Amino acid sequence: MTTDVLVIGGGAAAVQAANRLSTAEYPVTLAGPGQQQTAGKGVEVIAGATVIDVTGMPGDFTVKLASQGKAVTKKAGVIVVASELAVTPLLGAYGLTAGETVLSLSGFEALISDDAKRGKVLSGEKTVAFLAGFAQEGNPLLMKRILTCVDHLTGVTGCTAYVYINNIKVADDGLERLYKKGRDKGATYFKLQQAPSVSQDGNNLSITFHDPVLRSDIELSPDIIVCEESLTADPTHPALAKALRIDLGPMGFLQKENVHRLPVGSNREGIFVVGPGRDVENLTKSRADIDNMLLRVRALIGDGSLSVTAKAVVDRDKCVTCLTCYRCCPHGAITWDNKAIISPVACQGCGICASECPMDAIQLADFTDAEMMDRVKAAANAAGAPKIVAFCCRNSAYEAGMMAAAFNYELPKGLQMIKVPCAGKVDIQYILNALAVVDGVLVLACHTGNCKSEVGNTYAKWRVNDAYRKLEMVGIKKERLVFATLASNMAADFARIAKDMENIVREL
């Protein structure tokens, strides 16, 4: 396998990402679009690139870059995706012009940060006001950037900080003591829930809202007022998550909230996300990220090398490439030749793909169709009554079983569980077969949202309906087919489901 590492972004979270991977002593590519990167020795820096297309597996990834006007492509065996957060000001959500003294919160830090501005704007008694949680919820990196200035502001002799907020995001290492100690230094916090009635007239800038306890309305003038920021996800990571081929969380990070991704982790292997690139996060966090990153790196290309086994396999004289495995692939897992083919290292054993394919060509390691129907008629011949198959996702619903029988709960004394690597490769023909030999099926995913293979769920409900229909066509009660998601801590939720199946077939 290759172990050069390719890190995309252009902010402090990439340089310290491609830095560690260089002391770690990984060839390091950096690329990003900035025109002005630094990074450490060892570090080759791409400056102003976009990804324009990546192919390849893990351990053997080829980039295209489009890099001021030229093409360049690089191998790579794992990519980390370190982007940056967007920034925008919301002086428009107040009605403000920004201006000398009305001012976005990335304004107001270069300003202090400049000693010459600052001693020019700031001399003399100056009052600042700062606007925050209005416009939006807001967050503890944006809470942790307004209490460092509101602490700088504090320590220039003569100038007041007043913060008018909605709810203060303190829930971060050292914001609550960062917000008291403002406090003690003398800054003003008016905790509102709705928004204070702000006029600019030129220079002239007036802050009102109505106080409840004192019943009146309070008015400040203030000499600058700093507005709040919105920070969002990269706006290129539409583009660049259907170049990589990843998953778009809700917010448009490059992770969705499921916890099997979680901390570093995509729907494709060898294609890590770190700091903003996944959520609004500090430096701190970032590290973090970046230490889980090096983990993971470790453990996939290691020196080079890599041992794995196959867990899907390929008959290549069935297949007739028609590429339903490619497209229904959750893990980006198969390319082809004149036949598919399977990474052993991209592929994460789901099994979509085996269930999915119409000349059941593919095959999973463990869970093959003959294994499958042999557990099924195991399940027919095993004692008790009713009889009751249930196919159970591992990764949640057959531990939510395991726990249900380890806690004696109260389960069915005909059901018999088939653990599957996902619920995606529950076949209908399983469910078919199974319903000629038992009296009833439960299919048990994971949660809308938390699916392993982000959409084996969503598979098995599909063939869930469609069993619905051919039940329906020969005869059969369609609520003898059950379909329910659980998660693995779910063992009461379980017991549930199986007893109200029991009930079910019982008065059927």
Second form
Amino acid sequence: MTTDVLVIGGGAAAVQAANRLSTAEYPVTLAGPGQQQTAGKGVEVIAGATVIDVTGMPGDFTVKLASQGKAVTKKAGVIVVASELAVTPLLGAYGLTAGETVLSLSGFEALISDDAKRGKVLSGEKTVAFLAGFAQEGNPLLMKRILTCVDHLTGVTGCTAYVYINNIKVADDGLERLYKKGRDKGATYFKLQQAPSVSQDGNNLSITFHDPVLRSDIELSPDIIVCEESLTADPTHPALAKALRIDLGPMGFLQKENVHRLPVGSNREGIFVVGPGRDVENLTKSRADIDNMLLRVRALIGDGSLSVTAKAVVDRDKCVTCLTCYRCCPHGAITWDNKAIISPVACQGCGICASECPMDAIQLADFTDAEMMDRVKAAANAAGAPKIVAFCCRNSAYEAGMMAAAFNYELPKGLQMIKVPCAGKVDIQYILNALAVVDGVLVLACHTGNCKSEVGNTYAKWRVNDAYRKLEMVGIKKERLVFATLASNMAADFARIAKDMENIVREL
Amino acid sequence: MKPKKVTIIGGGIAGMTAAWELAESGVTVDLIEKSGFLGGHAIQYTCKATSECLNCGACSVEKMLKNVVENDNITVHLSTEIEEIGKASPFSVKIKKSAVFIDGAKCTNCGICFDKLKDTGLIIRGYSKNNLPLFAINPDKLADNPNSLKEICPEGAIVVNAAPAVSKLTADAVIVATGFTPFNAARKGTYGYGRFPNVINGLDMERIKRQNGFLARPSDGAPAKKIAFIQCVGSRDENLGNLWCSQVCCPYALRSAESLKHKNPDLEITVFYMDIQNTGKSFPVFYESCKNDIRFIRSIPVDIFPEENGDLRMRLFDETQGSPEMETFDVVVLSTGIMPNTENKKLSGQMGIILDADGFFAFADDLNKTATAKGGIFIAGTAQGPKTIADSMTQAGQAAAGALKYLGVTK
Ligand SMILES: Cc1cc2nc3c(=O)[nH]c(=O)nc-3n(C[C@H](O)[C@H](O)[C@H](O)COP(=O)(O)OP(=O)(O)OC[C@H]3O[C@@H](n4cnc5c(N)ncnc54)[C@H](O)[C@@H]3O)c2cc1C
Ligand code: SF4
Ligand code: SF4
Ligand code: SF4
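I have the form predicted alone already, so could you send the form predicted in complex with the partner chain?
In what comes next, the whole complex appears, and the chain from above leads the way.
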């Protein structure tokens, strides 16, 4: 295995990540678009690079890159993605075109930080209008930049700032204070639910909106209009996600909102996402991510050795290399030679592969099929009636059930919980076997979007639906089988679901 | 090499996360928690999922609590406060354990004390099954019931000492994660919090939802049918001098509203607000679904008037309508926010680190908000300023990474 780290990205966050890793004495390669001139001495830079393909497993990835027309292959123990935000002016959304008096936020920032230009453009009592929050929802990052511009303007003699905005995004340190400071210094904020109408006729600008309280139109002819811009995920993310075999999250970021991925995880062990790779983040937040990433890298490949015990094992005699497991593993933990191979480092032990494998060639330590069947049998023989078996994901429902018991919620006397590593481990065979010996079966998974293995709950639901079809054929009432989702803190709901099941089977 | 030792003050999500990260790196941790339970405010919250998880982070707290209580490198000191702390690393730390407490080694979590003293409120129950022991003494009620604790526990787990016990620890580094104090809604007198039973704050809502699985009206226990949320209660308030956005009350109000509505589609929910803050990167999509389910009114009501049946009347001013109207609700949730911990002054004195203009702990590096001006002392979570569970956890990780570097465990 190797302790080399590959950082993918070209901007400030990537450089910071590479430098930090290098200080911590990991051999680092920084690959991405741009030049990365500021990367530290110890960092090897591959400029203008794109990731083509990644094979191998944590501790031993092989990454194929294309850099300036050449193919480069790198070995890496860990991969860190730290892309930059894409900045797009939104002038078009307001019917504006860029010009001397119509600027995007970046344009205006450049202007006020240039002494010569600033004097020229802002001299003579200029009225500057800002437009934000109508072409998009916006975020505190953008808001801070607008508030800073307003603060600057209100310091220039004779200049007036007007801000047309929908929701003011002040959810970050110091922003409410900055917002108040601007108003105290004379800036005017018009908070509107709909975009004002904006017109641009050469250098003649005008902004109008209807004030429902005054019941009249309010018009302003500013000298300058500054228009918001969008901060979005790097447009190369979908391709990168594909090459890295990681999930693409909302809005094109490389991390799902699944809380199990926080702060810097992806669905694949050994591939981390920091800064704007995972969300709209400034450099301060990126730095916090980078420090967290360092903890995870250290935990994974810290002293150059990986010691893990296998959670899922393939029986090579049974495996027919159909690669069902390769396709269904949500953690990208499976490769193959002439038979399937599970990486013990990458495997999270969810058991989805084991339940999907048509040859029953995969067994999970602590949760073998034989053990699971024994638990079903034991549940059937336990005291209490009606007999109910609840297959409970250990991350959510099992915790909720234990909590319900500890807090004395009323539970069915005949309820037996069977812990599973993930609802995706609930084989249809377990369900059918259980229904043959008990009165009711519950399959309890995590909520959609909260499954640690992303799709374990989906598989569980499919299997329950499959079971319904089979039950229908043999004439067993489908009401005896219920699928539900829970979180670990939902003791009250656990008790309700279990009691409902008891009532149903009593009635039947 | 002798393992390094870190003292963490405050056992909320920030303190627990920092403790766990350090413990995983082989550091020995003393986790000092003033109350009888780990988990801070966030262990009291409940799931806000609809047909899907809304990423509120509440279950992450549950998970971290479990991690912490199962980790042998962490020693948890419940009902314990800092008495004194040395000037430089290695810090000598004097801690003071409350005179009256429940001994976790003896308590069997049977709940006899809780049941027997139910009427006095003297025994409180934890929020999670991983709050161990599951019961604690409520210090606020102690003075009223001096003798009732004697011989109530069959296991003899309730310790009643004459005075708090002071003991000494050493720490190579300290992390301050003492969290926040929720805004006291009674300070906004015209809302009648504390006087009108069905006016509740955000924390009340969380607890009621967690306990019942739905929002029960405090006055009669009936499921609420028409709910109003009033945003920014205590936050972004010039009159109070609270010039910050609490950052979490829009997210918790919207997510709670959506989850309540999911369970009961007939529920009518109105949110009174100034500006809606984002919940996460998929906010634009989430906000659209909120707009379908919830009525948003951009103005903050000034008064709440009680009705005889417990309902609450408010004058609402919908700017799209142009004129005010009266409307009644059966529960009003005041979206109270994050205030600096009322003890911050005292702690800042003990620690020798300064507070910022708002009363939170000041950071010394714009790029790393866990760094203080004093070597070996780090801050994390809402002790530093308002933030979500997720951000508190990220910051706690950063504080742990900072401590590891300071201690020379990492480069
Ligand atoms: C009503 C409400 C709902 C919320 N809902 C959400 C949500 O859904 N999602 C979300 O992400 N965030 C939410 N938040 C924010 C969330 O509560 C915080 O992010 C989180 O609790 C911060 O954790 P913390 O550890 O910094 O502080 P705290 O939770 O305040 O924990 C601090 C701990 O330190 C202890 N302590 C304090 N002083 C001392 C001392 N002197 N010595 C020893 N120990 C001490 C306290 O007893 C406490 O246990 C909500 C906030 C509120 C008010
Ligand atoms: S148990 Fe889960 S994570 Fe492990 S190989 Fe199978 S599907 Fe992948
Ligand atoms: S809504 Fe919150 S508590 Fe519920 S599953 Fe999602 S993150 Fe966990
Ligand atoms: S998060 Fe929303 S409710 Fe809370 S202070 Fe900020 S704007 Fe107000």
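Only the largest set of C-alpha atoms that superpose within 1.5 Å between the two forms is called the rigid core. Residue numbers count along the first chain shown, from 1. For clarity, every value in this text was computed on a predicted model and none was experimentally measured.
- If you fit the rigid core between these two forms, you'll see the Cα of Val170 move by less than 2 angstroms.
- Relative to the superposed rigid core, Thr157 undergoes a CA displacement of at least 2 Å between these two forms.
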